[in-house]
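In the form predicted alone, a lone chain appears below as structure tokens.
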Amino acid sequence: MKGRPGFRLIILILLLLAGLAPGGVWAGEFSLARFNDRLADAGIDYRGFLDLRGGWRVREPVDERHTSLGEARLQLDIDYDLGWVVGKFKGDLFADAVERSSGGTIREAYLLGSPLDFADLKVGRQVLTWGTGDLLFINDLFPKDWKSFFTGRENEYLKAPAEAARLSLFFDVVNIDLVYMPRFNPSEYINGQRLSYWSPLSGDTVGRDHGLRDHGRNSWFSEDEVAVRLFRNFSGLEAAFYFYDGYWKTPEGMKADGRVYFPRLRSFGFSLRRDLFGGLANLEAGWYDSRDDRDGDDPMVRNSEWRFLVGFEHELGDDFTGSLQYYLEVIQDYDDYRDSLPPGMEKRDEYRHLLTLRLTRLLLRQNLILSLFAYYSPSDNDAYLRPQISYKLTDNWLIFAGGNLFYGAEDYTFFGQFESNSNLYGGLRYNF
């Protein structure tokens, strides 16, 4: 739907939550205590949210509008035991400024059971995670949404849905995870709407107007993914195996037509984490195997890579904790890579190294949350902040205010090219 439709649906959002809140214009002739028992009694559960936000870009934008977030959202989240099987619905209704759009979407939809006394099965749409990162993923291979994330969208919108049946297996040697996937499911990537990028084939930073094109993936049971995870804890130290095969998530190869692809992708790796001198520490690798360049000599299609991560988490004090991690990519087969690289083209570096550090303060009765998440980058010598503050005006009202802030000393490296996206955003949460 486009157009003035997605104002009428913030205004009846407004009336909906105004009328069923405690002393709203129904709560008269509707209890919603009375309605929310019936509802326990028949084995559901639900709850959910009201978020309205806004966000403004602080640089001149490239081929973008200047209002980089303005939307309603309602979720819904709601569960349904049926005693030998559970259910579960999680959907956003939202209506989009910047796009001039509303309409809605699915984020959960699935059953899941124990069909034996050591095993979990979950078929349906849902939200699939692991690893040990903080907002770093190495062995996480599962869809992301990274233009919510870098716009101001909460944060749970970084982890993109998938349909996916995943069978959990619980042994005294070791628990298994299997994932699969009967269709390839893409990451929201960066493609010129809403957020501009650095385009390699015009050696400029562009938007909207150069939008990039992909070749989607989209047969069943023919491009398919699968994941596996073999975890156990050792005396509290968690270790964990990782599988994948699949296709990269997002677009990192370009056919002859300058259209964007999905090249194939196979990964192994591991994660360890376990309590250290008096915080958390964890350490992950990854080896990522493209498959259609295994000799490193197209420079249409990324190469194979290493990927190590080593954190440390600790208390610094009361309601205050701070944590640092180091992030490194080694690109397999560089000389040959960089020696089939077009003329012009901007090449990247052998090694990329990224510290992170997360820094949260607790005030007010932890009613006020202040934070930075920052990311630096010394061999791309740029950086992206993510400050953030909200307050908890009761247990139901939100007010929250933050930043995406990118800087880069070149326009080509990962978050440079995002120096014209920089922006801050506010907004207002009613939870129910």
Given for the second form:
Amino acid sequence: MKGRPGFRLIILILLLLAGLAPGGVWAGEFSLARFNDRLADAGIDYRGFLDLRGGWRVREPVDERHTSLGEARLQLDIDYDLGWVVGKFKGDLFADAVERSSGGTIREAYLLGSPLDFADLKVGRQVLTWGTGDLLFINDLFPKDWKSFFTGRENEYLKAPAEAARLSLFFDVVNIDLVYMPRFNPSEYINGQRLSYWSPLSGDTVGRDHGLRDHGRNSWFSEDEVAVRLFRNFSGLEAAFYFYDGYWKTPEGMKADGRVYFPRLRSFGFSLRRDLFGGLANLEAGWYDSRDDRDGDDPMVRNSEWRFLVGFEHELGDDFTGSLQYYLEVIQDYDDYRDSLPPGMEKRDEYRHLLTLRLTRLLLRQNLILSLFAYYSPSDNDAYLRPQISYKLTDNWLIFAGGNLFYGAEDYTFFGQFESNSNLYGGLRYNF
Amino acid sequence: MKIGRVCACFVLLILFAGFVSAESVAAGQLSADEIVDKANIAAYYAGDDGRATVKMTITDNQGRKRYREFNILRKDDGPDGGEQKFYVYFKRPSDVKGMVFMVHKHPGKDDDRWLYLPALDLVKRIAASDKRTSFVGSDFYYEDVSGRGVDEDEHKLLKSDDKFYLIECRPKDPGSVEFSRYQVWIDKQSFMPVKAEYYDKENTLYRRVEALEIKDVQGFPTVLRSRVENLAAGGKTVSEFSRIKYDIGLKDDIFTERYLRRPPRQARR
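Could you please show the structure of the form predicted in complex with its partner chain, as a counterpart to the form predicted alone just displayed?
And the full complex, kicking off with our chain again.
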């Protein structure tokens, strides 16, 4: 469904559903409770929300609209428990005023069961997460949606779903997660649609008129991905080893035709997490083996890298939490990278240092939440701030506002390139 | 609302069951410490495991109400008074439906706590330092439940009539808490704590926790309704417990990451 009539239709459906929702005009508490009980007896659980939000750029856009976000979204999340297996469906209907589109997306649709006493199997479209970083990912190479993250959609949209089979095996010595994705699931990367970015080829910030086009990897079973985790909890110390074999999730390579592609990637890593000094500490590391540029001398493909992360979280007061992370990216074979770079192209630093700070304060009986997440890179000299305020008017209604603010001394650094995308957003949500 | 703080529920509430053994009734002259130990076991260690559905009604100082509903599973590791594991599955409000909060309680040191966020498939570890903060926006504190170790206070027997022991508790480390002292009424028959009153640093009564209804469930005196009143700021929270069962044979592995990601039927229904 594309275009304006569709948009109006969706709005109409959303309004109708809002009226039908619990506490709405038509449904009495009691009949709805009885209806829900009957569903629960049949093994069916549901929840969902209606969400309206808008966002605006606070700086002059580069080849983009002033509006960064404008959408209505209805989500329905249904669980069906058949005893031997649980079925899940979670889908969104949306109407998007920025990309002038409307339609539906399926976020999750899977079956989950235990074929053996010590094994769980989850098959279908699902959201996958592991690793210890807070909004920093080393060994979590599952798809992300950076567009949603940078424009102010709810946090859950940072994780993009993947079509996968996940087999989890539980033993006394170690637990094993095996994830097979028969077709590559790339991240929703910044490609000029909605958000502008730095184009190394043009040597300039560009937007929707210079949208990146990629050579997709769409072949079932040949362009596939495998992710493995071994993990165990040693009385409070959580340890894990990770392996991934697939492709860079964002297009880190370019072909001669000027189109980008997803080079091959393998990664190995580990993480540790435990309580420490009354707070929580975590450590994670990974080695990215960029298999299409093993020697690091191909300027069109990202080099192999080491990545490290340490974090600490602690209470700062009642209902007030703070956390800090230090993250390091090291480019392998840096000399080869530097020597092979075409003249005129901006060069990355060998070491990219990044600090993050999270502050979360709950007020008014935890109904008012003030939070700030900040990224700051002393080596790139850029930063990204994510302030947010939200208030629960009732158990169902939530209002919120926030920002995605980018700063950079240079136009070509990771966060600096997004400076013109800096935006403020706000909206409301009805949960049912 | 913050689920991280959840535990509190157990407080007086949840598996606030007691036990009436012949020994405890027969006890002649008990010291204050012995009474508190018995009350701790009566309130938190009924059976070897158990489950309950909890409905909380939170009323603020302007009379506005909010509701919470969750299922709790509990399993004891080893002797009464020792290690325990809790599993809390949220059902209401709808924005937290499906979230799971898990605690491995270690008396005498910090608990291990996790929160599972299904929308992100995220197993989040939570720092354990906050003890006297609100559980899910209610008037119950984390510590009302599982947090406060019996060794953290000095106990004094103030009074003993034919029904109750009245114990006064004073914190050994006054800087770590907002109260200067509190008094607990403990039922002589069952050793169930039935009421606690907290005094602030100016010695003004500001908080009261009460068991409103206690009933025998499978031989364990069990709180069916409890209330916390905030006498200083106004507002109260009433918790109702239903579908309570003890000794249901919960497997140990329910309290692991496996079942955080895959809530068992006992927790969901």
